[in-house]
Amino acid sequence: MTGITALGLPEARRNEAAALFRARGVPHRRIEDWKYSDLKSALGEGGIGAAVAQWQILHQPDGVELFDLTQSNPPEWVLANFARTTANTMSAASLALSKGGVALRVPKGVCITNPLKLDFTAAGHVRALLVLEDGASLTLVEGVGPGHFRNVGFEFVLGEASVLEHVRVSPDAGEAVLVEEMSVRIGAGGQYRAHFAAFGSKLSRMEVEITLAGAGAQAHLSGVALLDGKRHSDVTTHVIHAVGNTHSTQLFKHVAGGNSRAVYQGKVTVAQGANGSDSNQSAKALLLGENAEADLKPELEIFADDVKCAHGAAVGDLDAESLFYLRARGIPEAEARGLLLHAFLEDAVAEISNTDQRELVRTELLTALKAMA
């Protein structure tokens, strides 16, 4: 074995990701975070395998240094924060199977004004790490290729009064089996704003945990699921305020037909001491045919005082008076219902700051509505 896992890395976190992934094994519907989706079914008998999954950046701004994982004498960056959590099952897997990757740093106080394109792609296992160091800013944005099973670890590391704003676009990618575990660190006044578009697969599922670690630290999380036939789209969060003056916001918008499912678990952890955390996290699901479900599931654990959290689900179907009203005015039927499936999804796709990305992002939708009617 060369490169990061030989020379650089303790082997000893690449063994405890083993040894973590044999004694749990591949997720399935009787644990509890995976009771909607059932990666082991959906596996069946090949396993999650060992195949390697690549990378590839589309486009790399001048000011973002590089380090390929396969490589040998990784910087100390890469030393400091690469594989500091295996916790995640999953993840846990990626880091044992995977034989590279890829480490992006933006050093101290740059500020990056053009995307960063990273795109995963092929099947197998892949990590990945981007730091912004102090006062750095960036824009994420992550392409997901097809591959009949891949698995992605992404770890983030933001510091101080750093801005990251992410943006992930998965396509409807049939009958693939796809998974990325996110694990974010944020420093004292550093913000992550998040985007997840998914058009769903045979099975999608986003995990992602994200740890305010300082005061002033914020997260904001928005997506849209737009899903049709079997397809299935599944997104996890775990948002820790881990101490005080800390806020994050969370904002997803799903809609499914014909026999697809979509599912959202959120749980806010306000840790003991965190006064002052300020959460408000919102899922909301329309139905388009009697077989498809939706399953939202938001959660609080709250261990301090003077704090401000909130959180909503809902599911239903269009406003039948809202159809009535366009189709009364002269607008088809097919064309009212795309009407009033992209008001839903607007808001979630409003909360895009980077006025190309939310184009991007919009036009995506557009073109699934279009293929929908």
Second form
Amino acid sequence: MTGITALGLPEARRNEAAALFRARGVPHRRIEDWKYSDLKSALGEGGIGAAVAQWQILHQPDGVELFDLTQSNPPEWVLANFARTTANTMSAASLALSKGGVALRVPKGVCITNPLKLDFTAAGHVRALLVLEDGASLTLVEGVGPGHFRNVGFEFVLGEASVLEHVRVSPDAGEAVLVEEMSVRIGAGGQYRAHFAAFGSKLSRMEVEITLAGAGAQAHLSGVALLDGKRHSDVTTHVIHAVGNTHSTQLFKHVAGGNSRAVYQGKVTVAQGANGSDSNQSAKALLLGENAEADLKPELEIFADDVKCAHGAAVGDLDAESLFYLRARGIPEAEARGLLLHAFLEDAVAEISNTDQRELVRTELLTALKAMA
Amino acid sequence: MLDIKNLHVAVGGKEILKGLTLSLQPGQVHAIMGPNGSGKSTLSYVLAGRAGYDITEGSITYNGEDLSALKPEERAAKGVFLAMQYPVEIPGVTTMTFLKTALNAQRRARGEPDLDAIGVLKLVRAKAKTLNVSEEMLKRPLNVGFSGGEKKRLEILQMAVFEPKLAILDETDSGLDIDALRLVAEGVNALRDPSRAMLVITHYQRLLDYIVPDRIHVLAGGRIVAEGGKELALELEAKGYEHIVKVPA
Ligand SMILES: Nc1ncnc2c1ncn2[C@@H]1O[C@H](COP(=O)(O)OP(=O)(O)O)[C@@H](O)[C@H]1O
Ligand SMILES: [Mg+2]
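Other form of same protein, the form predicted in complex with the partner chain, not the form predicted alone:
Entire complex below, previous chain first.
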């Protein structure tokens, strides 16, 4: 076992990651991918530091295995899947600096009904790995705790015909700078379903790269952002249809009030020969004032023939006619606005399959909408 | 109940209503007829309080109060209801949720207690039946994918549920076949009441065969150019607007 440290982790991969980060430095707005999220200026003098952030399992259902990455002698499933090469700058930083993290596994064929609840908290860098073996299924509820600057690197490995529903709620985090880089690899017939609800912070960046690696693999992404004040929220996705007969959908709805900024950058790549791929991408934003901003950038990169790809983006205001209609029927203006905003977000929320989680996100949105009215 | 005096209304800086005077008593049904573009919908919107419809001269008094000083929702709570020519589609809000929210908002504004979900459901169901509004329609998002006739029936259902004091029906007949027209007219007639006034706006005389008005006003070029009893409608139908309407230059 050469290249494994006392901690048991693949040291060579960490060194590579450290070199990559050193070469690139902290991303800033002159880097195309980070144009709307100037991490360097948001962090200021302090930079990314070298602190280690925390992870916390609030509920670990029976059947889910856990390995603490600071421990020695990692099992084979960790060695096989942890820290696959990454080209992502911030993911390289978390790998180089995290020193530990958590690895989770649902073994082959095991279906877990109770959600696994995982929170990231405190400031610094942290890594996580979730492996669903063939035929396994799980609901992951990810919580985003406080922490001035946190950088999470999260890897997902979904085996054949496995099903993961991932719900991530990022509450209003005030002045925090939060970065999370996810990479998801889905085997044949596997399904990744994710919903990201964001209430923003000084800078919030959530980036997910998904590889549909086996025939019949599916990814369904949805998300809502509800931003006020000076909040920022950036969702950047890259879905790669590496093989044919794969399917992806994306539905993001953002509401930006005050001086806030909502960002969606979504790239779909259909690789050469990935015929019969099907992708649908939609991002919409409502601006509630002249100082709010939304940047929506859906993008297609197709190298195959015979594919079905649709994408669209639209930024608008709350519809004046609808507002008048509701008010003319007696609904006060603030309530009518709330109703319309909620209605605007609803179809993205409805994408959450888990009933409890769907209700939870709905309640969070209603509370935030009341506070905004 | 409603007193409109020398009303001038501008939309986007352009004067649309140019001195309209009209008075409506409780229990009365008045019709407003007029060619397309004569300002009928403008009048209905200004009564309901839509933004962008500026009163540049004249007044609207409703039960002794200056109506123009009230917000749209305040007017609704005080009993003003406009059945719109083009009801708005609102995806994401089910018809039933909308009805409950609106009814309770009006009740709250009047200091009445909220009706619970079951109370609203019972009330709506009873009225929906006679207007041939199905359960399934009530579950759909408001007006989304409704046919023209369904939208108009839903407007009248709302009128039945909210029980307004002053109802303005803006071309509720347009786009309806004869059966739907009859259904809507019956719904409206069922709501005729000594305490309720109605302003029925229409382009065609047809509706007035079913909803017989106490008085007809003909609107053209932003002014009332002719007035009379119900026989005026027949005259308009026979001769067309051009013969009666001397559109002011
Ligand atoms: N929002 C608007 N902006 C500018 N002009 C308008 C607007 N709405 C209506 N108008 C104009 O006002 C006039 C009257 O329109 P409207 O009240 O809709 O007439 P009617 O309902 O009798 O057909 C028309 O000339 C129309 O073009
Ligand atoms: Mg009209």
